[in-house]
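A single chain, nothing else alongside it, follows as structure tokens in the form predicted on its own.
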Amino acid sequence: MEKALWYLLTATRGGENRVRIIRTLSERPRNANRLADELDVGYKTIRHHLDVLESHGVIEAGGDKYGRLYFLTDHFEQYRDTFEEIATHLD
């Protein structure tokens, strides 16, 4: 997970948006529409980042497809300190 976080947040385009998504989901679960509105990012862009984060085990989805909520995974929470360290380099 540590290597995946460094890759997802620093080595690819969209790292800053992924940090913002993770920080927002840290407050409480949200669906893609809500994330797009709150972060002022296009829905398709949010969907792309959610798919990438989900494929790397950072987030998981719950609920039906239309109103699907996204949560941070328990596995990610074990690496929260790494996430915070990486995020400070991006601030």
Given for the second form:
Amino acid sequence: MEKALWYLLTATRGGENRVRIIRTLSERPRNANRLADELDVGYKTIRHHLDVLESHGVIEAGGDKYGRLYFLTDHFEQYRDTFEEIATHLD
Amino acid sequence: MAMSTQILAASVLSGVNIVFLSALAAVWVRNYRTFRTSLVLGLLAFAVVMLVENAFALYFFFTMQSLYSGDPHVQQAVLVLRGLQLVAVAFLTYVTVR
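Just the form predicted on its own so far, so send over the form predicted together with its partner chain.
And the full complex, kicking off with our chain again.
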């Protein structure tokens, strides 16, 4: 997962927004609409990034279909240090 | 001497490679400004070298046709190599911009 995280977050076009999504979800779980509002990114873009992060096992969805909340996975938390190292570059 | 169809096709493929590689380089330049990681710098160097390689290929196709004109097998081999590079670069572009 470590190599995938590095590529997914620092080397792709949407990497910066993916870092911002993970940061926001680190505070507490949110649904796609809230993320779009808080990060000032289009809903469709947020949806796309959520799907990519989910398929890589970084986040998982819980709750009912509409307004599903997204959580960071336990698997991702094992690589928290890697994420923090990447995120410090963003400041 | 007129350019053979296969070398012309190889030139077009090189042109498309250059478009893809420019898109990749643009993403990586922007991300390097944001993240400053050696991973992105390495990827950027990769894209730049591949851009130079394709520029040289185009240069050879247009200026050294005597190199290729004698042998149709050489022309075919050149076309296959350009085509395979295009497939490789297209995959990398897809996973990078999506």
